[in-house]
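One chain comes next, on its own, written out as structure tokens in the form predicted on its own.
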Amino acid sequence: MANAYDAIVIGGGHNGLVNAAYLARAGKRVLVLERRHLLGGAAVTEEIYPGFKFSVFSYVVSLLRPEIIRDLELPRHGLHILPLESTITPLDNGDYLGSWGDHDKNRQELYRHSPRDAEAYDLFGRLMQHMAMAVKPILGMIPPDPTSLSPRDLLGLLKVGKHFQSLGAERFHALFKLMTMSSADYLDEWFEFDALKATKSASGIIGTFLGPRSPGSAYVLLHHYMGEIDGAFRAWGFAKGGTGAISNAIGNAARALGATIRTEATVAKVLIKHGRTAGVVLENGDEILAPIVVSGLDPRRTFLDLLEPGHLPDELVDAVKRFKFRGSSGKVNLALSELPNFTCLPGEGAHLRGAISISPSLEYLERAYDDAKYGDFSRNPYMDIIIPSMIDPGMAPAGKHVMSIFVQYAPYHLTGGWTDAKREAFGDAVVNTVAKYAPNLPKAILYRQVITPLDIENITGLTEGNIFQGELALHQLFFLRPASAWAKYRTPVRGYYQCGAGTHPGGGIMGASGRLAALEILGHA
């Protein structure tokens, strides 16, 4: 019997449609299977509440890679990007900390706080830009085995060498500093105003179970730092229709350059002969058939729950069973019959637009982070809080409003396990949180969605409810993500290749670990 396609592509997140588009745009047949009823795993856009559209899991949008949009077209295919241009950081004093798109009016922000950060952030955003881009192009690049003799990983560890020895000794040392260093004490030594240092330092914290104190977090906080839409560096923003419409912008181009999608075609299993993969099991007993078969998948589900026994050594089998999830986000989502009236800023302004940081001093955030150590969710969590409607008005009915409320912490083990009334005490201690800085939410509320770790876990197949498919910790980046030796998208079965978001480069809505996986592919295949 022939096979039908000459790759299948389980699981339809964004890096799984954007491994498929390209694997299509080089003349593959190409299957793309997804367990949902929609694409997008967590990038996905929900209309929960009759009017109310929520990007349920992701809610922002900055690391994409540029590539991608330009080889995908994916403007043509429905992606409309909206900028996010300000941070305001309410404190508790009931002043705020703001952060705007104008460098002039952002560095009177400073000034107003402290002369001494105004000048020092100029130097600070030069330095992180320079660190930055001296990281981007590992993030264009499939990591070399430093264990192996072959000419290509002896050519890959090279360019690993040239690159950073023509940073220079200066440069190279902060970037080492900054892969090694917490964020709160990085920043300590450029700043002195307390909600300034925590609220840069909470992007080294998200999607981790670490504090601002936490020895690598300065790395998650440059991972955040390099955004990029279509080439503006530093960019972050909000997607016309949600998150849902990027998955469904690079569908759109999947399917445009000849792949097949199917929704609601749950993989049981990869189907195995002859040592290399020969198609799929559905979870309805159906078998697909192709030569190729590559996952979207988190690495535990990747190599242990879609293979059978005995086909994996057993080292990676450990090394695997040994890689990090520990889920530690929770989201709750909210429709609104009135604009939140934050007192530091009272009415509706240009602050409501962009981004609302609950960070008002680090010590906040490492008592937050001490919640989660000891089996709790946070009191008095960590947010960032966005009101999509706000930028794009298509997300709820005129005169309403959404908000999207990202926290941590939320520990996916959490004591005595997630119930239905600890996952309703947790969205309480959310709501009454940023009720402190805007007191009219509570009663504003028509209807919130509280989402955590396992929730994730449960409806979208990310293990522990992980949004990056694993931690962005030190010992699991590069060359060991997932696991040293399988670092280069494929693993020791023939024919079967990893694309998710628990290989380099790492998480976020970037695009880069499916396309990585699909110039290995083509290459190499």
Contents of the next structure:
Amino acid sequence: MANAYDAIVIGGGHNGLVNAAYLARAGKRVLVLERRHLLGGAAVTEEIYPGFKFSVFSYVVSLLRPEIIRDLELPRHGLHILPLESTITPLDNGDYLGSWGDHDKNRQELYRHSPRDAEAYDLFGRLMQHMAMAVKPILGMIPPDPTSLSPRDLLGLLKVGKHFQSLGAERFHALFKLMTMSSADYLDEWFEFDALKATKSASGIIGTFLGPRSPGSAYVLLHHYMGEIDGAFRAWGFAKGGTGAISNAIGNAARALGATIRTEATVAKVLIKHGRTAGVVLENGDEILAPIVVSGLDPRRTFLDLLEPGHLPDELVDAVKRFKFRGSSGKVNLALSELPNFTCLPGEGAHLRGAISISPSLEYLERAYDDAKYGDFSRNPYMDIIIPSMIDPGMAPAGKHVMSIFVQYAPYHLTGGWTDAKREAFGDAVVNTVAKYAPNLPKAILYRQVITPLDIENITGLTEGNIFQGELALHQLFFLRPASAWAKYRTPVRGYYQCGAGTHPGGGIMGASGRLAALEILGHA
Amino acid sequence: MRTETIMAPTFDTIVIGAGVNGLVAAATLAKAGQRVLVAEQRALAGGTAASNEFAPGFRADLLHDVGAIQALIAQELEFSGLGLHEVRADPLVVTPDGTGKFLFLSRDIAKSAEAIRKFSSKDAERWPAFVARMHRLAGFLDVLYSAPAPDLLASSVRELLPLLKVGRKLRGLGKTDMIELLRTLPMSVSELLDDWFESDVLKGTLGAQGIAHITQGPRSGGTAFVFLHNHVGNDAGAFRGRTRMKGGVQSLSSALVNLAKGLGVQLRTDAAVSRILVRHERAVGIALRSGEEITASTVLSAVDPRRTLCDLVDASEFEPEFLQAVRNIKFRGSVAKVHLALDRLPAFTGLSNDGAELGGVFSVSPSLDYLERAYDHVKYGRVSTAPWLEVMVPSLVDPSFAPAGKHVMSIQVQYVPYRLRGGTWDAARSASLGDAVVALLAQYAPDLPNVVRHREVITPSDLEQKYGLTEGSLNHGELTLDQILFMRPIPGSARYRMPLDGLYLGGSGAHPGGGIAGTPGYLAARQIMADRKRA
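Next block: the form predicted together with its partner chain, after the form predicted on its own:
Every component of the complex follows; first up is the chain already shown.
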């Protein structure tokens, strides 16, 4: 019997869709199978409350690879990025720290708090830009296996070595520091103003179970800096229609290239015949055949759930079991009858079109981490807030608003486990903390959606609710992501591939894993 | 014609600081025929490896062990002839689990496994494999530590050769171990131990080795490296505690003084160096606090990089970026010492009355969470209310530490910050730290408060004042991933040569760092000899 498809992609998240689109572009007959009724995985827009649209999980975009936007002609398929230009950090003394799109305005604002930091800021920005550029080629390459003696791997290693040499000593050492230091220590070398360090270091803790003083957090800081340099769009942006619109644009591109996409189709197992991949078995028992199967799910699901035991070497099973997920963040989405009124900047202003960061000091963030270390959610968490309806009025009825609050820390492994009561207590802690800075918030809430890491796992399938399909820790990057010898999108089962954020280069709405996996499958690498 | 009298320098090399590294460097250079002077600010040689009579007849050591003594130094300087006697205590470490039970870890792998079985049979089964793996991984660090730090950016063949040699040894580890090493170094010691074990008291006992002397908790990235660093040079299965000598750490420095003197080294104690003399952009000697100036072709400083480069040399001799990098070195001493002179050995509830189990260390570290909570305090500038305590009774091993029938208890306390929130260290704060430590230990030895005759408390501030250790950092700068190998003491200057001709750094602030006794000094001396040959 002839196979209906050349390749099946499991999971209609953005990486799975990117992968499918690239395979279809190369002429393959591709089928995407998505468990839920809508595409996107963690990048979805849903109308949870009538008239109000939420980017339920992932809410901003900056890392989406420009070559993907170009190759798949995403703007033609409905992708429209609106800039998020500013970030304000309300301070406990009633003041605020602002960061605006405009360089001079930015400098003036910093100068108001610390002339020294205003001086250092440009130098810092330049160095981080260099660092991000230094890492970029690494992100774009299929990681070589350092233990392999194959010509391809040796060439890859040589390429990495040459690349680092070309950086020169000063930048190489700066990069090494970024890879190994804590974001707090790294920023301490540059700045003195606490709220500035806190707000910067906050991007170093997102999605990981580390505090700003834990070594390893400086790399995540860089990972988040990456988006600011690509020139496709500046800094962080918001997709018109929410993050689901990104997924839909990629899905549309894939369809236009000939891919078939089925939703509400849950894959139970990968079908293996004669030692190689033959297709998939759906939960309803249907078999769909294809010689290539690509999993966009996280490593634990890809290797341990979708395969029958016995197809993998013990070493790999161990490595996947040890892979750290530890979801550390949650989300609170609010439908609002009116805009929040921040004490530090009263009224409706430009600041409501950007991000609002609840990160008044390093100690604040560190204490938030302390709560989580011992199995509690942060009583006063770090929060990254945006009001999408200010940027894209289509997200809420006229005069009304939606507010997206990313919250950390909310540990997946909560002492005693998550319950409905604890979810609500967590939501209360979030609202009460924001209300310290915007007192009208509680009475403006029409509807509240609270999402714990357990909810993220249950709804999207992300193990332990980790938004990056596994922590972006140094020992889980590059040729170690997700496991040594299996970092090149292949698996020990012939014809079975991986393309999710659990592979190099990792999470964020980047699409790089999906693309690189497709190149590997197509043999273009 | 202008004439200038050029006096030949009095010494080939002046070594600043007579700690283990300074003495090893001096002996190495003297052995190669150099005229060497060692200048020591204190009355006694040894630096941190010195005993102190803190009460009449009672001695205590600042350090509980001398660290790892690498084969290359032991062979080069013929340590076997120095008359040193190693103490091999058993058990190595005793940890109360908080419920009245104790974990005893021994050098003997099977014996430890049996002791672990009381807490978890699964952990006992995994123990031999863990021991073997950690020994192999630390063995690789041992290789890296036996030579100057590899220069990853090396371009010349001469520089590349050592790198290839290290690379070959790394490959020689085998594929699994090699990946395991790369994977392990950036991990937290909690993650490492959680991968292997389930018993809290076992993980607490081992985890303490991953946080020793740093201001990071067991959940901080890179503490798995610290764990391996502190295993370098140890026997397989011997965790917590490196080479211990009969007579304490002082016996090593005394032996080194004898060795150096025998090789013609001049040692001057009570000779505090006030600055390094620089002429025509070259270090040419030292000035003592007394005003005396002594000249030499090269100066090797075994004191820490901040003191050497910021205090002893005029700032105008260096580029501002270089000095900024030196100021950015993280020191952050986190350890205090409490020494107790005891009328007799107090009974530890649940242990033998004669101290049979106390020849090694008694460790208050019942779990990783306990250690992490101790760390939480220091993050905010406070002394841990429930610190990690490492207790030794040296007089049980060597009666010369105390008058007949009496005992000395030496307690290392972590975390104790150098910088206190809202205050500075003073006599009252030291005293309350001492009280707190005695009260904590009284939970295990209820009679302890009644048998304390004298007490000495050494805070990180005291370590800075008395021993010249910046911020009380016993390792001359934290041993964290961003401050090791080619990053130590600062990136770009990791080959012992400082950016001032004739000035070398060879203390624990240089590769391979603290706890690898004498190797930084030895490698710095070798660098001086190599440079001289080349010149």
